[in-house]
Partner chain sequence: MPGPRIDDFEDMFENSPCGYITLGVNGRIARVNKTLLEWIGRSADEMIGKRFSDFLNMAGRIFYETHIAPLLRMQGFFNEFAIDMMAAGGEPMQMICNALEGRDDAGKPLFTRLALLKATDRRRYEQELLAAREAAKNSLANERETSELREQFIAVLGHDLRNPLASISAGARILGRDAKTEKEHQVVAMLQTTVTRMAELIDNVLDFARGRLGGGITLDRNARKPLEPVLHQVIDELRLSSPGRQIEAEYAIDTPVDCDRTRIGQLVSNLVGNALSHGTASQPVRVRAETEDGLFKLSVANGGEPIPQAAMERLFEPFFRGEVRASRQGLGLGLHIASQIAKAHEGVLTVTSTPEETRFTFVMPLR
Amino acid sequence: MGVIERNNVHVRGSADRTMVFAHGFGCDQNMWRFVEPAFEGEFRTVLFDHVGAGASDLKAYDKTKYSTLEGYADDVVEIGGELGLKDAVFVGHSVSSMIGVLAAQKAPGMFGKLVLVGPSARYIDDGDYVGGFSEQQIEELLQFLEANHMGWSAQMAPAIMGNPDRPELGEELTNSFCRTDPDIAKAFARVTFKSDNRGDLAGVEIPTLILQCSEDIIASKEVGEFVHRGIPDSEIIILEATGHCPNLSAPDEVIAAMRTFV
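Take the sequence just shown and give its structure alone, in the form predicted together with the partner chain.
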């Protein structure tokens, strides 16, 4: 299985420039359903699912590889290589912001601009650094994930995962956008919330836009500003939108902010 199937990659349009959308922890590429169409035509758009999420190939899930964000960044670079990306715009939501930060440094030239929606370089507090969470709270989250299977059932998985060419099969099922194998969900939560990418910010050499929600308990304003200070050529826009998913709750505001930048 190639990288296109592995990551359930969807390419739309055929403009000169490409915009890659990466989803965060929780759901899949559908997170971009209200934002991506606005850029079709002007850009060739690329949507994909991280391995373990959405309609990606679960058999490709390798515990060791995906125990760090590096593993996910390698996949982004692989997708970019397969599509021959140069000077593309990478739009990452939540944890995919840091995946983009890593990917941009792994493959110089592949991405020309970064858009980070609700980024955090580290979720757990550390001395003076305020990430917003304690180690204990993240452990509780991991436990909590076990209580919410999101309708996951091992029996249903083959129907969802075995038909990448017929995604409607999966979409008809409840909660399919956020459905994940509980073990993978837990592992992804662990790598997401336990990562520390503060040291990777300074290495970003391309223009970067940070979209920060006004009230986001996952990535607070302080956390967003920390990322802004860390990335040399970056600007930050504080959205009126609240919550952690402005791409769903306030797509128009997100689109407008992105237009000013790209």
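Note that the coordinates shown come from a computational prediction; the quantities given were computed from them, not determined experimentally. Residue numbers count along the first chain shown, from 1. Rigid core (definition): largest C-alpha set, two forms, superposition within 1.5 Å. Compared with the form predicted on its own:
Would you mind giving the form predicted on its own, to go alongside the form predicted together with the partner chain above?
Single chain only below; no partners, no other molecules.
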């Protein structure tokens, strides 16, 4: 099976410039359905599912390859190579922000700009670094997921989404989490929440925009500001949106912020 089929890649439009959208943990490319269409006229847009998510080829999942974010970044580079990407815009949500940071350094010239939505370089506190969670909290979260995937999804998804006044958003994220293969979800969660990409930020040499929600229990403002300080000459926009998924909860604000940059 080729890269395009493996990652369920969809390409729309025929503009000279390309914009690639990458989804976060427990999600798939459908999470971009309110944002991507706004850029179809100016860009060739690329949507895909990480292996193990959405309609990707589950048989392609390899525990060793995907035991680090490097494996997912390698897939992004393969997709870019297959599509002949040059100077493209990479838009990554949540954990895909760091996957994009890695991919951009693996393939210089493939991406000309990065848009990082709700990024975190490390979720676990470390000395003076505030990631938002203690080591014990992350371990308990992962143990809960490993013991009860459905229960974890039902409890965590609405909290991650935020916006309790719009319960349909939490329900959508819950359903998305529940559709994910449990074993792959457990492994990807451990990779996501245990990763430390602080040392990779300084190596980003292309213009980068960070979109930070005003309230986000997964990636706080302090976390977003750390990523901003770590990436040379990056820009940060604090959105009025709350929760961890503004691409669903506040797509118009995300689109407007992206337009000022791309």
